[in-house]
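In C-alpha cells, the next block holds one chain alone, the form predicted alone.
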Amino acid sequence: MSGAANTPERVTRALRELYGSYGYAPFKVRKFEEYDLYAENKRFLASRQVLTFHDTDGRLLALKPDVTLSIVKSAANGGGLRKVFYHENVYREPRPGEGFHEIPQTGLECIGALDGYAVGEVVMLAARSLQIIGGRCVLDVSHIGLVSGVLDAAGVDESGRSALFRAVGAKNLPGVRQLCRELGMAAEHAAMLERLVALYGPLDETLPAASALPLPARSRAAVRELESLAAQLALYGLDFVNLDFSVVNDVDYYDDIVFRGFVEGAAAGVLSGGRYDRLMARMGKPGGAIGFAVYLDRLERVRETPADYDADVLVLYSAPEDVPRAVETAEALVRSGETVRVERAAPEGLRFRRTVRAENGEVREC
C-alpha cells in the first residue's frame, strides 16, 4: 500500500480480505455483556476498569472492554478448529488515569484444537497484517514458557515472577540482576535469566544462541516450539520476525507463544497477541486459542506524520468535453494500484508524484 491510500479505513478493508482468504469467518458482538463475565475474568483484561450501567430489568451490563472474552464465551465445546476475525470498538483506559476511551481494533481468534500449524499460520497472518499497515515494519516474537522455566527451576514465588516479569518486558537488565540478588537465585538461573533478556535478533538466527543455553526442561520445550514455528515461518518468506524474550505482553493472559508488531512512526506496537490457553480453562472451554489485535488507533497517530505526496497522480482536464477522458485515465490509474486526484486546475499547496493532462481526447505528462 502507498502511503497516501494506506488509511485506516483502508487497512481495516485489506486485513478483512486477508484473513477471509485463509478461511476466518466474520465474527460480530454487542457492544455490551453482563457484567459478570468481566469481573470474573479481570486478571485477563488490559484494563482492570470497566463502564457499567444497569438494564431496564436491573442486569448490571458493562461496555465491552475487551472482544475475546466474547469470543471464548460463544465458542462451542466440540472438537476442531474456530476461526474467526472481528472489527469491534472496545472501552477501556489505555493508560491508569487517562480515561475510558473508544478504541477501535481488527483482529483474529483461533480456538479449538490447536496444532503447530495453526500457531504458525496466525503469527503468519499478525505478520502480513504489519505488511498491509505499510511501511517498515518487524514482528518481535517470544515465548512465556522460556523464562517461566528458569523461573520454575529457581523456585521464584508468585510475587517474584511479577516483578522479575516485568523488568524482562522492559528490558531492565540492571533491575533483573538486583531482583535476583533479593530473591536469592542462584548464579546460574540468574545469569541464564540475563542472557536470555539480551538476547535479540532475527529468529532463525538467534534460536541458536538460546538453544545453547543449559536450559531447563520447560524452557527447552518453549525452545523447540519456536524452532517450530521459525521454520514454518521460513516457507512464508517472512525476513522480518524477531526473537526478543522482553515481549511478555501479560503473563496473567499469556502462556505460550507470545508476539507484538511495530511499524515505522508509531511510538508504541500496533499490534499484539500470542496464546491463551489459561482463559480457555478458566472459562471451560476444551483445547487452546490464540489470536491478536491490530490497535487501529495507533495508526492515526502514525499518519500524522506527512505522507511524501497527498496523491500519487494528479488528472487535470481543461473542458467539459474532456471529462471522458479523465474519467477514463483515473480509473485505470486506480485499477493499477495507484491514487488519483482529478482536478480542473492543480491545487494549492497539494503535492503529487506526477501529472498528467486529459485534453483533446489525449493524455499527456505535464
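This one's a predicted model, so the numbers in the text were calculated from it and none came from an experiment. The term rigid core refers to the most C-alpha atoms you can superpose between the two forms while keeping them within 1.5 Å. Positions refer to the first chain, counted from 1. What changes on going to the form predicted together with the partner chain:
Shown in the overlay between these two forms, fitted on the rigid core, is a CA shift at R351 of 2 Å or greater. Once the rigid core is overlaid between these two forms, V342 counts among the residues whose Cα shifts by 2 Å or more. After superposing the rigid core, the C-alpha of L60 moves by less than 2 Å between these two forms.
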Contents of the next structure:
Amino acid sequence: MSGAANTPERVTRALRELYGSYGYAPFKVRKFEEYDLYAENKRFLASRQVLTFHDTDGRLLALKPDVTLSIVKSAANGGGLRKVFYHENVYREPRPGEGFHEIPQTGLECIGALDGYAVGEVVMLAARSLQIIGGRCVLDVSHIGLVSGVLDAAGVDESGRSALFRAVGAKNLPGVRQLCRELGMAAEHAAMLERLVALYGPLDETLPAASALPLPARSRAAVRELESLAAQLALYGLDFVNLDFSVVNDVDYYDDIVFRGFVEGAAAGVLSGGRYDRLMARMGKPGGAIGFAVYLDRLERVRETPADYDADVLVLYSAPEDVPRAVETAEALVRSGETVRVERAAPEGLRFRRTVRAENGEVREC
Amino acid sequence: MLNIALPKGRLGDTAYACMARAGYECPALLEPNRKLTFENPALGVRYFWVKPSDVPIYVERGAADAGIAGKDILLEYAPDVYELLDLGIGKCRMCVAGPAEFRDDAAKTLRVATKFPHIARAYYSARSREIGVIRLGGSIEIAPLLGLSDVIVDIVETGRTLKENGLAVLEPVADISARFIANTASYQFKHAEIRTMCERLENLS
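Alongside the form predicted alone that was just displayed, please also present the structure of the form predicted together with the partner chain.
Once more the chain from above appears, this time first in line as the rest of the complex follows.
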C-alpha cells in the first residue's frame, strides 16, 4: 500500500512514544473551557477568535482554541516539576477570513521549578519531534531577553517595542532601521540591534558573534542561557539548531527562550514553543513553564505520495452462491497483506491494481 | 531552483528589470506569449506572473520561495513572510485624501472608502476615531465626490488624479515601496540561494 508514511496518526504515535520515554505523562483535557480563561489571556492565543456557546446554566463556554492554558490552569501550586504531553483537537481560525477549523495538535509542557537542564530537555524533544516527522529539518532558537535587553537600555516604550519586534520577526532590516530612527534610539543601540537581527546560523557558530557585541547586562545573561542550551544540545548530537532572532512569538508572554521548527516540504513552521513564565505569573502559579506544540495539520502535504489505487484487489462476485468463494479469496489476500474491496459490481470512479471474479466455484483474474 | 512570484503590471516590469540587473535574467520572460512560468535553469530561477495582491499568498504558502510585493499589500494582508529588502522601486504613499477644505466632524462616524480596509481600520483605531469602511475595488477618488464617503485611504503617486478631481492629501499614512519577500520555510532550506539573491539585489542601489 502507498501513502501511509507521513500520516498524522503515524507521527502522533511516534511523538507519544518519544515524550513518554522521557517521563512525560499523557494529559487529557475537556473539549471546552470557561470562556473567561481565553478572554483574560487573548494575547497568548495564536488567533483571537474563539468559538463560544452557552452551557445549560447560561455560563459562556468555549471550544478550546489552545491546550496550554488549560494545562497551566490545572497546575497545582506545589513544588517540583510537572511534565505532561497531550494530543487534542483545537478550534480556531488558521488565517483571518477562513472560518473555524478543527486542528489536531500534539504538544508538551514542563511546568514548575524549571532549571537549565529541563529547558534543554524540552528543546531537545522539540528537535527530535522534527526528526520524527522526517526529512531535512531546522529548529530556530532565540531568546527574547537578548533583543529586549537592548531595547531596555535604549529606553524604548511599549508601542515602539511591539513595532520593533514585529519588524524583527519579519527579518525586516530596513523596517528596523526606520523604527530606530523614528524612536530616536542612540546610534550604538540601533547598530547593536541591526547586528543581532542580521545574525542567522548554527547556534554554536553564531553565539560567539552575539557574545562579542558590547551587550547590556540582560542581553548578556540571555546569551549565557543560550550558550548552556547549546552545550546541552551538543550532548544530544543535535546539529540542526539555528540561532534566529525572527522567532518572537508574543513577547507579552514569551520573554525568554523561544523556538520554531521547520521541516522541508511544509510551507510554514510546523512546531512552535518557548518559555512562558509570564503566563504562569499572570495566572497566579509559582515557577516557570516551557512547552511547544506540533501543528499536525501542516504535515498533511509533507512528502505525500498520492495513493494510486483505492485498494489493491477488487474481488467481484455475481450470484449469492459465489459469496463463500469471494470471502475465501478476500481473506487470503488480506492475510497476505493486500487490501481488498469486495463488490457485486465494479464501483464507479475507483481504481484497483487488479480485479478477480469469483464465479461458479472458481476465481479468475479479469 | 528558486520559484519567484512577480506582480503583473508596471511594478512587475521594473521588478524583473531589478532581478535581471542582479544577474537573474530570463529572456523568455520578455517574449510576447501566453506562458505563465519562465525558467532559467542555468541560473536556478523560475519566474511566474501573478496578480500583485496574490504575491504574498503564493509566498506565504510556499508555492513561491520568494517574491516581490508592494508594501501596501503587505500592510493590508499581514502575511507570515520574511520581508528581507526594500527594493526602493514603485515608490508612492498611502494617504488619507478628501476634499481640500475637508473638516472632520468628530461627532459623526467618518466614512472611509478604500481598497485597503485593514490599513484604514488600523490607522484610525490607533487614533481612536470611529470609522465606517466602504470597501471598493477601484476608482476610489470618485467616492467623496458623489458623497459615498467623507474621505478615502488610497495610494498616491503624483497626486494628479486627486488634484484633477478637486481632492487633496489630508494625512500621510505610510510610505510604500516594493519589497523582496521570502517564504519562512524556504529561508531555512534554501538559505544560501535566498541570501545570495538578496545581497545581489541590495548591491544594485
